[in-house]
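Have a look below at one chain only, the form predicted on its own, in structure tokens format.
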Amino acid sequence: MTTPRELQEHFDRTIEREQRIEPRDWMPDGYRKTLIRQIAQHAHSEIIGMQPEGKWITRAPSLRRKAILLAKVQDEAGHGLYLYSAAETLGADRGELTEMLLDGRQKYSSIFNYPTLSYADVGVIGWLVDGAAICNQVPLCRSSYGPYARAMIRICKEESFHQRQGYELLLTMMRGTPEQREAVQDAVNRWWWPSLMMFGPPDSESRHTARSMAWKIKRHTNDELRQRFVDMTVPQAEALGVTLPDPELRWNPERGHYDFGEPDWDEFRRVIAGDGPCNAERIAVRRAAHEEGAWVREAAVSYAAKQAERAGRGGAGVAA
């Protein structure tokens, strides 16, 4: 009989060898809980993240732009479903995760608590927010937990396409009227700092990073990912013709990276605590959608039960 110590040693060796932990493998309770928390937060973010851009689908300036935006919002819904499914492989219940979100016991990304004030915001979300998501999520394709890593492969491919779509929209607007260029710059000014906060608190304040990296759930610290995002984005901003709203932003030849200012971490903590511009609105919309969709879930469960019952009767008849 395998002892708890032997199970732990086998788990540690699997992590050390860069191999994957699968749902039926033994894993420490802390590993399981950390994964459920991270994957659920990620799933919640994808579903809540449909709201800021979704409100612009009917107001997009052309049928082409409406179709593009509709397809993107649908992709985000799919990402949420992949991730909830990954959480379920750990024994989590999707309904319970949703209830935990609605009553404040689980979080979603702080970035989605900011309003979309103009159509330019749609492009900036694609460029900056999805760009930050790519920096954060591509390393997760090598996460030590198999179902999470495999889900991230498809999600990252689609997020990369979303980022290019957003950038293309901004390029088009920057070649347009002075009012369009002003709208783009205004959106960049409003979304830049929240985008930097997407990576989480500074490493000195992060409670989960060290443990997640030891288990190879995460591969980089929050500050490392934030730096990577800044280094990637500055040349894109220059090509686009917009100014990033950070007077401290400059190339540091000694470090080989861009220096940049400190985000307002007090604001970050307020938003995470529920005091952002759109926190209440986002949860209210999510709660309404959940309640209004109850009959669909009930109908699906009833249909599945009837199908199983019919299959059982058919099997019994054949056996007889």
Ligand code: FAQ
Given for the second form:
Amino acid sequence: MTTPRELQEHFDRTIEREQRIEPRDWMPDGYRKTLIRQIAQHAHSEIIGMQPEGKWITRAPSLRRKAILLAKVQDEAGHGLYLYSAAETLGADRGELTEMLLDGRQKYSSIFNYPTLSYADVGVIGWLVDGAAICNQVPLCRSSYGPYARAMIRICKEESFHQRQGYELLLTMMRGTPEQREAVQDAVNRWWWPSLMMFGPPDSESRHTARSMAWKIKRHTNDELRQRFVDMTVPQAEALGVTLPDPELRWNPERGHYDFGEPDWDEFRRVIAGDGPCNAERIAVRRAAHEEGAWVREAAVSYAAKQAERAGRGGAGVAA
Ligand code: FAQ
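Next, report the structure of the form predicted in complex with the ligand; the form predicted on its own has already been given.
Below is the whole assembly, all chains and molecules, this chain first.
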């Protein structure tokens, strides 16, 4: 018989050798809980994250832009589904996770609590928000939990299409009228700081990072990834012809990185505590969608029960 100590040692060795933990493997409770928390929060973010851009689908300026935006928003729904499935491999129940989101026991990314005021916001979300998501998620493709890491590979491929479509939209607008250029700059001014906050609190205040890095769920700290994002984005802003709204932003040759100002961490704390510009609206829309979908879930459950009953009577495979 395998003792608890042997199980723990086997788990530790698997992590140390950069091998993957799979659903049927033994894992410490804390590892399972941390993964469920992070994956569920990630899944909720993808689903709630459909709202800010989704509201522009009916107002897209051309058929081409509409087709692109529709595809992007549908991709985000798909990401939510892969992630909920990954959480289910850990024994979580998707319905319960949704309840926990709706009653505030689980979070979703702070970024989706800001409003989208013009079509330029669609471009800036693609460029900055998907750009930040890629920075954060590419290392998660090497996360120690197999189903999460594998989901991330496909998600990251799709996110890079999202980032490109956003950047291409902004390039087009920057070649347009002065009003279009102003709309892009205004959107950049509003989304820059919230994008930096997506990486989470500063390392000194991040309660989960040390443990998650030891378990190789996270591969970099919040501050490391934030810096990587700034370094990647500044040259893109220059090529686009927009100014990033940070007077402290400058190249530091000694560090080999850009220095940048401190995000407003009080604002971050307020937003994740539920008091951002759109928190109430986002949850109300999510709750209404969940309630409106109740009949679909009930129909699926009763269809599955009927199928099981038929199979039990030896009539498997007979269509209703
Ligand atoms: N917003 O100790 P840490 C996307 C919470 S997907 C809200 O540093 P951790 C695609 C954190 O949960 C965007 N809450 O935590 C898209 C914890 O609270 P708790 C989502 C935040 O987990 C694009 C507390 O603060 N991506 O954008 C945030 O080690 C366009 C302490 O924080 C992911 O979820 C925040 N920004 O590191 C869709 C990626 N930051 O639970 C549509 C996966 C922190 O103790 C359109 N997640 N908190 O009460 C991660 O990489 C990590 O979970 C971090 C946080 C880095 C987000």
